[in-house]
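Single chain ahead, written as structure tokens, the form predicted alone.
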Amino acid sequence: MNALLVAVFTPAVGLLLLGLVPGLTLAGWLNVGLSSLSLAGAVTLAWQVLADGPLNANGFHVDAFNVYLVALTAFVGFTTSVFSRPYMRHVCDSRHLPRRHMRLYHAMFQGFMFTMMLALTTDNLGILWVSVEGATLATVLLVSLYRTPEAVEAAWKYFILCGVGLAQALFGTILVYFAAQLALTDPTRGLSWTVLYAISDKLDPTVMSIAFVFLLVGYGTKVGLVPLHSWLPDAHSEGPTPMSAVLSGLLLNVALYALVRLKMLTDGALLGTAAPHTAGHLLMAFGLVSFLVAGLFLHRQRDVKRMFSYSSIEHMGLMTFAFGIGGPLATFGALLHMLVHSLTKSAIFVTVGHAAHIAGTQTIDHIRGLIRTQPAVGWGLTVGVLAIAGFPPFGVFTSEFLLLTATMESWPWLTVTLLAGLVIAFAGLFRHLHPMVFGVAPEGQQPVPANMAPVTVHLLLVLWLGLAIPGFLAGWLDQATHLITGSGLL
């Protein structure tokens, strides 16, 4: 339990904190400080679980499936810190960020950390509600932190459309507490998801099937799920690169825990009626169509960073889709995608910041040459992108194989679909990458203070899970599997 509150309140004790403290390089060092002790907290939770079993006690509920989350959540966020810290540095000394929004930007991305651990360690609907509206907030404030007329747009625009979204999502939540009136003798515990899973199969099961379409369109907001996607490109284009990094490889993850964790009550609730599938055959559809488009909107940008939002779009409804066939395979296969993708995009975020910085612009037209000027940037963005497009051997192919094998096995005439979508989303890629790497440098271009280790290590990472996952993480994700199947104990 001390871990736990370790991993989940030490970012609380930072917003604040982080508030008040002035000063560029302290504060920056704190935040890395703060960042690496809730990791610590986060790993610990993450091997008592694994050696122990479930974790419930006052109101949090840890267990296979959100613990691995929990520990990839506070390993991003450490990262990220890293990178952060010199990042914004230059930001600031290149004049585009005054120095006094610097306690803004550290208190924020230390409030936006605990949202996401509280959101996925919370046994409480209401609370894991009140937590992603609380990420909202923070990345509202976060996006429109450059104060330029267009990053102003972008916030107001991510407030209102996910602000909606997640008004449905509370009124969805609504549903599902008025489900369980009928089938608890204690009310009170209405809103606890171990006690609702338990007696799932006595939810009203027209309440619930009602409940998880308000609940799908008010997460998939989160999600980024076409057609609910249009804040995300906006607030990756106009908010600080460190943000990018953390919205598309933690939050939306965040965001899609809680949908599946919703679909499991469904599935209970609807198991042995007319359509038992409803909750699945939705999380297809929306995934699907969110993949394809997704795919297609990729080749028309000119925006560096808002391409790469739109590739987080395509695989969020990549795992989406995996989700909704549900079944061992494609369970397994969404849980390592929802891994690899965010160890790859917040890297690949990282390395795009460093090359808009040398090419003074996110404009895609004016970004080239960056292996001339800059090998080590121009160099991870190439493999960044190689690894996204799910070459071999890295992490991303291995759950996309996975995901294509269970398609193959349970929908087979969508198989040609996934592929066609896969081929889009590759040549929309590697159009625009080549140039950007290897095409001529302008005169002028000169190279930048850049921190590739994060980028370094995380791609390490989703290239050794490419050649063997670890026995420990097959562990969990094993574990998680059986239990959002429907196999699994609590």
Contents of the next structure:
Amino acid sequence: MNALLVAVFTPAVGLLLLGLVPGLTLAGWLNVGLSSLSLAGAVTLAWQVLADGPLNANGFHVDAFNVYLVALTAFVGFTTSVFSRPYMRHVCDSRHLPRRHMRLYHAMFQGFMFTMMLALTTDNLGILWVSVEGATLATVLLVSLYRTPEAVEAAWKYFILCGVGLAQALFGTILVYFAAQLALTDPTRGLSWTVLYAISDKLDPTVMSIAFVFLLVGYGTKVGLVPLHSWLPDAHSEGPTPMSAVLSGLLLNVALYALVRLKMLTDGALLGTAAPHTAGHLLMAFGLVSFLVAGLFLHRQRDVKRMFSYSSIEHMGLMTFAFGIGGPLATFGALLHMLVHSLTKSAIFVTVGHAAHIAGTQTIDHIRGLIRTQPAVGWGLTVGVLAIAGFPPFGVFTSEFLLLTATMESWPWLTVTLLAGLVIAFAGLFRHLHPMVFGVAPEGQQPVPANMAPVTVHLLLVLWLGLAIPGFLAGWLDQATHLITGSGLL
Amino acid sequence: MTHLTLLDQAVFVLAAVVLFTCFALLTQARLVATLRTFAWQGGLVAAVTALMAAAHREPHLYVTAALTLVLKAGVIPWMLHRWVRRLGLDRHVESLASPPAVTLAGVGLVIFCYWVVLPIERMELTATRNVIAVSLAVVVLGLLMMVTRRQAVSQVVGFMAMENGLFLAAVTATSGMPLVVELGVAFDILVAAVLFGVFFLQIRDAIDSLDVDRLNRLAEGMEQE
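Form predicted in complex with its partner chain structure, per the form predicted alone context:
Time for the whole complex; same chain goes first.
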């Protein structure tokens, strides 16, 4: 329990503390320190949950499914804070940002981490909604941090679209609570996920299926499912790069996590009806459309961060599709994919941040010859893109292979569509990547001080996961699979 | 229709009036009057909450009612009004594109909402279920308002009207969410209202107007340089 409190509430303390610290250097280091403290808490928590089984107390619920996301979130938060310290210093100097903007940045970085941790660990569906909405509120001012017209537009769009989307999710949550009141003797506990899951077969199927549609639209907006995705590329491309890394690597996962939890409830309620897989089918449809559309959009991007945010939509679509299929194999693959996608994508965004500094722009056409100018950044980007495109020794290959196998088992004809989508996305990424890293560098392009340690660590982890998933992690993911689908894979 | 107590009937009537204010919001071109209507809507939602508390003897709903009254009929309209004065928009009249068509679309959406909740209503558990349809309609009409308006302040009013619909749903369908959740939601809305104010300034600095249609630099398929 103490580890849980440390993991969740350290960022909350950080939010208050960093709002008061005026010095940029001190704030940067404090940000790293607080993130590492939260990471220590998360790792201890993961250890305890693995050893002693699920933890359920004081309105928190931590089981194998969310504890691995807690550890992942704290880890990516920590490495991003390491990257953001020198990076934001550089940004602050080169863009002449006022110091109070940097104070806002550091406070809100911690605020965002707090909402993520709270959303993952809470047992209460209402608090889950409050914290996902809180994540929007924490990040929206960061998207407009640079105050350019584009940044303000992106932030406004992000605010309005996610606000409206999440309003639908709240309506869905209210309907779930309504269904719980009809089934429970003590209705005040009707928002507790564990209570609801235990009686999910008694929840009214009509109410639950209507509720799930609203929840899908709501949290789906946050996941970035097409056609609700239009805020995502804007917010990613205009905000500061560390923000893009955590938005892509963490926020999308948490929204998908919420959807999967709610799908588990809906599946339970619909079990005895004529259409028990409605929720899964909806997820499959939305996921597949997102996967294909985002893959096509990759081709026509001119902004490098925009391009990688479309790649995030593509991968979130793939995971949503896999959770929709259900079954142990697909679920295991989707959980692994969540893990490797977060690690790879945040590494890519960090590298892209450096690349944009080297070239002085985010426009793909003007980023040239990275390998010539700064080999570490150039190769980092190349390896990152190889990994995210699903090339063999990396973990993304493993998870995509599992997902394809699962599709082959249950929906054979969709395998072709998936393969085509993967090829389209691959082509889209590489046609832009090739000139960026190998092209002729413009005259006078200089290397920048870059901290590639977070990127190296992330990519090595992804490589490790591709070569051999360590036994404890496989067992861990298998426990989560068991929880979601009722039967393990291993 | 089953027999309803007087208080339940009053809840119905007030919920219908909330829906009516939504239509008023849809076609109101003057910004200050829009804010006033919005404040009335918040007051009505608070009144519905208080009535539900009385009808079903749920004392914790009185807290919710007070919270709604302070937030939705007091603080948020007041904050928005202050922003409007500060930005010199007191006499701003928005040019609405075809109010009759918008009203008709609104009517269509209300019917659609009733259709969506039809399977729920067939269960006939308590008569207040009818209000789920009304609250959903309030949510959807708020959405319609956001779609049809170009002015940032009226879009925010549409957003807040949606939240009113959600409060209405929570109160009438489930006799209130647990207090901790309601406080969390109220806190989020309050923070959102503050942030909206910050954005009004940022948008005005960026494009020298609050017409968000002019925020169009990032549209997909346009030349991005």
